[in-house]
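Given as structure tokens, the chain that follows is alone and in the form predicted alone.
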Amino acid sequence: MQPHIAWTPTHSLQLLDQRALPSQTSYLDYRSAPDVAQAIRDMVVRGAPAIGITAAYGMALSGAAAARSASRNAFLKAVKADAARLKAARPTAVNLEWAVDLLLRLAVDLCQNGAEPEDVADAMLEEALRIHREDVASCQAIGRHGLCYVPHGASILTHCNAGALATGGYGTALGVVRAAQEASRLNMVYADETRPFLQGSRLTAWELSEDGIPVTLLCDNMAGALMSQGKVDLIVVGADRIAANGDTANKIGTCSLAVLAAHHQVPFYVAAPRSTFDPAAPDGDAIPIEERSQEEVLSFAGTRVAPVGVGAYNPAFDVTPHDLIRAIITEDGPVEPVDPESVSRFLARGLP
């Protein structure tokens, strides 16, 4: 698959129109972060870790048109509009937040010590790269811990995407996918619609049968059913921000997931890097959850559905609560059980 995400030789960011998916494959150029953070809003790419990778390239290019100021003091100005309008894009995903905040911190300390702003911004860029490396390397390693909770002839049961297309490369729960591929282990994916935006049947499925991985589509509300007939080994999901006590949100319908998977004792697991993690939140109540356009619930494909004057309720994301996760995967292990306690273990392996 062509990377969904790049930088070109001629200094502008392209990124896979996601929305045209499966239908069409469609690449679009930009070249500032204010119309990075449209793309960001209106959903052209989303997942978490794919969502903080193009804001990182979206202050990268920030970086290059504010560098053609006369002074740091109004570079810094620049840069910090531009990484508010990044970080104003989609509220719920912790990584943009995350990788704004590290560009931007980059850029004052550079500018603090002393760089001159052409500088400064060549630094960003090579940031923003960095950041992109290392995301397609922590889900190779997010891959590899998550083969230990597969087992041989597994079927797979995933929602929304988390794959490729949701990261810098390789994916999360579809890098334990991609894993269990690599090692024969793998029977079916099952892949959830996810409506109301179908990013499961548009691009989990795409995503899949492009790379050969045997998958099958289910309506959200049949997930039950076929836990009930047996055919789910374990499922494995996304996150979008995980709280310090392991409540985690999710695509819409996760929670569901998660209840379902509880009573018909299916082991559920998320995968998520590091960066997912947001211990500033003490626990699933104090995640922002994105609200989006009624629309998108009332009408399909440019069709309303729906009566006139009815109103739809279409929050993006929900939260499940860490009890009924029996563990995060990430790059660095699995967090396992699920708690306040082993989650606090786990950020504190990464200080310094």
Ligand code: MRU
The other form holds:
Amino acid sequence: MQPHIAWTPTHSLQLLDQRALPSQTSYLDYRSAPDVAQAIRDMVVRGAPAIGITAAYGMALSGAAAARSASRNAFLKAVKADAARLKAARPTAVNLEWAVDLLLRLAVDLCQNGAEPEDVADAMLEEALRIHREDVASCQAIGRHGLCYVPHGASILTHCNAGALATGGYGTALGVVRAAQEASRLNMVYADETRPFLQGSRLTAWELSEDGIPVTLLCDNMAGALMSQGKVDLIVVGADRIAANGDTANKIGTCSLAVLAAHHQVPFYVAAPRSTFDPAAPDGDAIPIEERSQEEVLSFAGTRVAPVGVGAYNPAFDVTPHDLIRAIITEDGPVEPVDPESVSRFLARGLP
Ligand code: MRU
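Okay, that one was the form predicted alone. Can I see the form predicted together with the ligand too?
Next comes the full complex, this chain leading.
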């Protein structure tokens, strides 16, 4: 398969249109930062690290367009406006603002040091390519670190899509699954279908079956029954933002899964890179939760499934309290137990 996020030789950004999966693999070409922001908002690309990488390329497109500006001031003004547009595309995944701020700081620093706009734009593209490369390496490291939690013959349940499609490649939660498959420890992946956007059935089931990894699809309300039958050894999910106390925002339904896991004594893990931690959010209450269109709930695969006149509630994410999470598996090793002290120690280790 072609990469789902790629910088092309003609200096555009190519994205696999994830909305069309699994029935179609079609690619869209982007040449401006506002169009990239729209693609993120429309969920052509989704998943926290993938959104961050895409936004970084959006900033590179912004830099290339603004390099035609007459002055450094005009260049920075245009790049700052695009940064604000990109950051506003989706509110919950902190990787988006993390990547945009990284590129913006680079542009400001280089301009202040007297670099020419064209050279700054080149440096911004190099940085976006680096973020993309390093995300793949982080996912592979997450997979390696997660392997110690996977017994031989394991059945793993996951929610939404925290796979190759949600990252630069390999995946976070599905990185652990891939590492387990490579180590011949995997029996089965159970994928929640993940209403209303169906990332589990359309994306997780698709990418695992494409790679020959055994996967069984579940409606979201079947996970508890499966756990009560002893058929789930562990649960691994991704994250969109992890607060300073370890509370974790992820796809709506994750918290219910964690509560069920506690009841059935099934270990519940979060797999996420360092870029998903937000030290500025003291706890889950500080995490902004995106609310999406009612239409996603009122319809199923384009067909209306609710009576006309009925409204719907559609928060895209929920917050799992840290005490329900056994460990957060990162590229630098696990954060365990998950509490304010261990998250703070983990974050401090990342400082220069
Ligand atoms: O709305 P989405 O599809 O962007 O939500 C994605 C998730 O909730 C993922 O689990 C999360 O971003 C982790 S991706 C490695």
